[in-house]
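What follows is one chain in structure tokens, specifically the form predicted alone.
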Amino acid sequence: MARSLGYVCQECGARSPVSMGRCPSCGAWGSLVAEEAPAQIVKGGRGGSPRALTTTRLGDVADAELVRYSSGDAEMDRVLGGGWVVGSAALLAGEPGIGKSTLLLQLAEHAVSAGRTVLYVAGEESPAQVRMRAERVGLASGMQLTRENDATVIAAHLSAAAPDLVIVDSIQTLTTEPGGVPGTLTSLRDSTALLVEAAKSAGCVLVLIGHVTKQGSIAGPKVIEHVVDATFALESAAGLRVVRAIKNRFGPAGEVSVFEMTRSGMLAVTNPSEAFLAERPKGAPGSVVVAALEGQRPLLLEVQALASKSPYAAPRRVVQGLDARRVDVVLAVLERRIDLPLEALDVFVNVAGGLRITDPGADLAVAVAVYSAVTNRAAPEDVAFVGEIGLAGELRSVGQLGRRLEEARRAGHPRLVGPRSADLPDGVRTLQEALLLLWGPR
């Protein structure tokens, strides 16, 4: 008799020992399904006799040759780490309508133009709808289309035909059994494992399109993200589209590429710093420019801060686009080391345009923006800021300061206030020195 292992959410993969109407992790209703264990587990392997473990000395392993080819788009090559890797599997996730299918259609067209074979598995749309979108963005692709949703049939075709590039739109529409239910936890897990194994054996580049949950995380069990070689997120920021590498076994994680969605499809943005700062107000207190680093790419972004008298006993701290805990540390340093009165103020901190940044070098920009908002004094227009702030109020060094300085100058901000180093010999050592340099004594 099968034994129950509990209940698993079909949306996010969370487990629960009891059945509940709503998943406690992602909040989806009716998504918890019982998971059964096999009736009997044979100890020691099949037939009761364990197989001998085979090992290989690391030094005797043959070198793996990494074969790449360009995706046809320089911006996409940047986030991929140099282009598609033969025999790799990638997952692209994003909100509905953000442009996942459009971007991959364009990349498929580039591959066909380069003489490569492409298979497009249209699980969500009919071939006529795919052709309509291709014509709308000016593509006349010679790629192969299919509406097949049986992952077993697709895997068999990959092994037999070995196309160069395979795009599955989307993995949530596939199942491994005839008449099976697509989108379930088991279907997602088994379909992904089956296609990835077939693509690696045949030397195909496999790209899976994935859905996201209401919370913005990738839908389905985490095993999908572990099985694939790279995971990318397509996000919207300041009216642009940002492809972010969450995981990449063949390139740097955290790398970003910026596109603009137009009637002609996705167009690469060659100067994203200018695009992100296009609507920055001039002479506004609380608005400063940070020289951030996302992956290996320096970007100039606007950090905004607003402080107002709080009607509540516990003032609010609202943060968007930054790590809220790091912002709390910066506010504590401003209160204790600079004596900035924040105990009765609501503080709002935002990265304009909606882009999320994880760079600790944004600490100084946050501190200057909050100080500017509280004192109602605008920061100089031609200055950009970078630096990590320690608990003693000191400025700590950040990575690739020279590239940040070069990008700041190129974007019209020749002065960079940051930690003193060989690349920035006229830098400052503490937060207090930075504020004195900008506005003098209080």
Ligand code: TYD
Given for the second form:
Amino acid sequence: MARSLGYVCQECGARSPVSMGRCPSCGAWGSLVAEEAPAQIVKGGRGGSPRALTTTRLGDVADAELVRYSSGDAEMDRVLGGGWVVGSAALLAGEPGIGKSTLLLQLAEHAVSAGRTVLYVAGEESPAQVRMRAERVGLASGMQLTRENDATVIAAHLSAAAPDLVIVDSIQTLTTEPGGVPGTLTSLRDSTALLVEAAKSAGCVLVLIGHVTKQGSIAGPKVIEHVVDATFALESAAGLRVVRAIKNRFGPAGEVSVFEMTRSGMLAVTNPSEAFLAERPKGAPGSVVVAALEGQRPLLLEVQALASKSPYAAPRRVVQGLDARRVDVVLAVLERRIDLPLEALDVFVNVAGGLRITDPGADLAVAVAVYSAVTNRAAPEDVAFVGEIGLAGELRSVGQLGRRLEEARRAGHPRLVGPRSADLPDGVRTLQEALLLLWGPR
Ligand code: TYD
Ligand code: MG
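Switching from the form predicted alone: structure of the form predicted in complex with the named molecule?
Below: every chain and molecule of the assembly, starting with the one above.
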């Protein structure tokens, strides 16, 4: 007998013991659906005495050899951690219209040209639509297409035919039983489990496309993130498309690659720093360039700050694209160590273009941007900044300083202000010193 496990929101995966009209977690209406436990895991459902647990000594486990091949696109290989891994499963998540189908269709074509077999499961669009897109991006492909939405049928095909690359567009169109409803959490989870299992044993590379909601929560796909080996997010920033490795069992997480959506498909952007700085206002107070590192990639980005007299008793701190708590710390350091009066000011800080950065090395750029905004003095045009700021106002070293320096030079910012080190012998030790270097005594 199936036992009820309560109710699960089909949008965000939140659970509730009772049925409700609106999800208490994400606020979606009518999204709670009763969930039943599969018969075999129900207590007593199996009968008989339990099997003995088998274990293996870790040292005796055979080395699994990673077999990789290039995706055919150097930008994509970077974010994949060196290419596709045979027998692995990845999720590419992104908002509708961001370019997931286009990117994967191109990658599918690369695989075909390299002599690999490709199956494209096009559940969202008719084969004719896929063909139209293929023509638009200039492909005349030998890949196999199907509109199947039953994951068991697809899984059986993977086991029998073992195509090298399988693209499912999208996982939200699949179910595991005839008449099942695609897109529910159960369908998502069960279809994913089936396909991942089949792809692993057949040695296919499986790529699932997943939609995320406009709010950016990975909604449905969140529940399958732990089943796949890697999760990539496709986002837009400064008019470009950024693929970010959220999780990757076979490569560094946080890695990014940058593309541009052109009239004939996605094109790798080889000089993203220039692209992200293209619209930077010249000589504007509050605009500062940071030599950031996302994943293993040095990137020059513009940090912007604005300070204005606050009408509120508790002034606002509005942060976009950066860790808001880190920015709070930087503001506190500016107030206490530099005596910058911020208590009556609303402060806005963002990364121009809408890219998100997680690099603590952005602290100095944030501090300089805020200082520049408050004092209404622009920072020198050709300087880039890097460094983590400690509570005493000291500048702390950051990873890969040499590579950041190289990128800054390459992208037209030959002067780097950052923590003093072997790579940066004329660097500074404190935030105070950095400000003194830029603008002299206050
Ligand atoms: P698409 O790959 O269908 O997005 P997703 O699968 O993430 O929903 O791409 C959607 C948009 O991209 C669509 O508005 C049309 C545009 N586009 C281009 O600009 N150039 C192209 O070559 C293609 C194929 C699409
Ligand atoms: Mg699509």
